[in-house]
Amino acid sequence: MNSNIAGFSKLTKEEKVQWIAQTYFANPDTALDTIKQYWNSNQKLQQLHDEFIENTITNFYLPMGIAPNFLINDRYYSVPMVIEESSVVAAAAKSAKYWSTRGGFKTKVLSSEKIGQVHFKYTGNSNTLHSFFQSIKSQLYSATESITKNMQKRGGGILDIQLVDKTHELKGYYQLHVTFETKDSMGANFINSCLEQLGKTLKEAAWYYDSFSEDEKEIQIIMCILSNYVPNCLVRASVSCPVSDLAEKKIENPVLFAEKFVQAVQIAAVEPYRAVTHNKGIMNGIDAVVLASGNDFRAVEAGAHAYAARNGKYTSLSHAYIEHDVFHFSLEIPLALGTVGGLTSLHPMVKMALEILGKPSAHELMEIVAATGLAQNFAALRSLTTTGIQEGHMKMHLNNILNQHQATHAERQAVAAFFENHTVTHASVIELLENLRK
């Protein structure tokens, strides 16, 4: 069947859905039913969702859960999390409750600078370009005044503009490296608008600089774009307590537990294969809150992993050590987040999530997100160094298996009772269901 189509974007939503159903499914009516059952019955709300992206055909739902009892800087939070993976919310909630009786999470925003760059090509004398840059630097600031004035009223704006010579890496390549403060806004559109104006001003001003030759006046702007690598938009989260206080039902020997835990983090620090999975566990918690708060989890992911490799080798984002019989566990991570603009003022569930969090500032949200990432990491490492990761994960995954095989209420009760004292595996659940159905 030919699945090529011209003018798809010009079709109505109904026409798009009909084409998808007819083109890709043996039973178009079933496909239509599946697509349409996820449409919101509130037409105004559905239109809002339709306009978030292009070529919308339906909604794709992810569950939103709550991890309560997060004590962060002596204040309790219930943290909204949007994620599809079993055991993540439960693990975060368990860690939050555990640390709430041991002093809670301490967090601090270390800095909140964001970066944007004007990438351009110049083939003339480098010294002349630097002199030109110094002569127009104030002009670059004033050229963006109409864009930055409202941000400046809130204490933000352009903090610095630097000329960076990258010709040793790529012939003729220079950049304007621009530092921003965007306060409670993530600031992507603001930053990109400023950068495009800076690029335009740079190119135009070159034509009036007398020290340039005719060829040198031809500055070629390649692109103007923010960077999602924000090593100076950094937040720290930490927990600590006497080693003896780590004891609980599954930690009968807290000294041994603390030593194994620290060694597990040290392994992630030196072994990239482990570090990637270690950091993925951190991002389970971070991405879930970033999604719930209407922020860009892809940007956060990219920036976090770049930060993990900032010294030339991919390593752990978290750190642990024991000093004077006190256990210390911490995380430093770059997080460029916003609580105004974008989806934060449009998506009803995002607005609800921010309400649950007490309408946090961007800095407060950074701290909440970092604490959740640290909690997630603690939960994973606690399982890995005690009972193993699969025990808790597979128990949480049990519901998915039962749903997949349409288990009845009676079957669910029988299965749950059996696995109270047995290890959950996919094969063992299926075998038990088959026996129950004989």
Ligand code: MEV
Given for the second form:
Amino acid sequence: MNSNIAGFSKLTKEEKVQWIAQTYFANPDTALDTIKQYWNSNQKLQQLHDEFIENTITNFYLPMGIAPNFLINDRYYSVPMVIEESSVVAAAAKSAKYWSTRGGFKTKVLSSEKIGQVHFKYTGNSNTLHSFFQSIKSQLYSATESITKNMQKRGGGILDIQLVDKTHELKGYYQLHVTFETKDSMGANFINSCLEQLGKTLKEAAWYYDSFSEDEKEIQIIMCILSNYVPNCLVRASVSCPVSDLAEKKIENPVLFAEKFVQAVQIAAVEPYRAVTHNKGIMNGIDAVVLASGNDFRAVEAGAHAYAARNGKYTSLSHAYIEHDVFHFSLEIPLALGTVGGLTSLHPMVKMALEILGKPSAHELMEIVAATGLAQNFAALRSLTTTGIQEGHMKMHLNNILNQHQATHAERQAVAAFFENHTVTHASVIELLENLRK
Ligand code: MEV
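Coords for the form predicted together with (R)-mevalonate, given the form predicted on its own:
Expanding to the full complex; the earlier chain stays at the top.
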């Protein structure tokens, strides 16, 4: 088998699929059938998806679910979530409903500043560079005017440009640290275009700066790129209620529940091994809405975890305490999101998701996403500190096991009845199926 190929991207889609099937599968016809089964019969729609990336061979489905009854700032939302993990949407929906009768989620965008940097090398006198920077600062703004014009009309643009000396960390390393307001767009293309122009202008202007020596005129632009670390693009979501109101079917002793819950959050605050899993639970909710709304979940993930480690130790993104018999639970997370541009106007399901959310502004979407993250965290901690996580998780996973073993309708009914009062484990489901099939 030769699995090396030149010019794969130049092949037609059919040729690509043929090559994959012939090269990697003992039965190429079955592989072809499987790949093509996921092609959309609507050619226009398929072409749209084909062109999102290079070398598309097929579509990869993920389910889109709805977590209804999210009461956020006194308004109800049905939250679309795209995720493969079986228990996530159920958990979000359960939390949403629970908090809807306890005052709902309160959210607030604390700041919405984005960041980008021009990283460059300059080995001359630092004071001369600072004087040069001051002398060209207005030129830097005017050089980007054609790019920022439209954004300025929407109330955004470049907020500030700073020269930062990083030579104590790396010889000759300086940067332009640039802050942006991008309103309803995530702004990645806008920011990167501005930065590349700033880099060009900086380099060119250096040639005409008389106080530079010939060597100093040689500013070397290393790269111009936005930062996914956006600690000043921050949103807060919180819930609170009297401890006694926490009671429900599985929370018979609300005081004990609240204390254990707070302790669980405090453990995540001090113990990084726990904090990573704790925050992963938050990201279950965050990523699912970020994906459904056509935003960049890798950017959000990278920024969230960097924020969790901002003080030099990785810690919990959420906080909980009890004060005067009132339970408080909150989350602060940086979220660089957009509701215009990018996939938001291209992907039909993203457009639908945004419509279900009532066509939110970027700020509103930040708030919805943060509330979902907090709801997810609440659901996980509630299970962990009461019944344990496996009960709910395995109940949801039961379907996957049954599907995997092609259970019939009758078998499903028998299995469901049996597990009404038995603990679901993978082995016990298989054993039961085997017994039913004897
Ligand atoms: C599983 O996807 C997420 C949890 O592990 C989160 C947590 O432990 O807090 C349940």
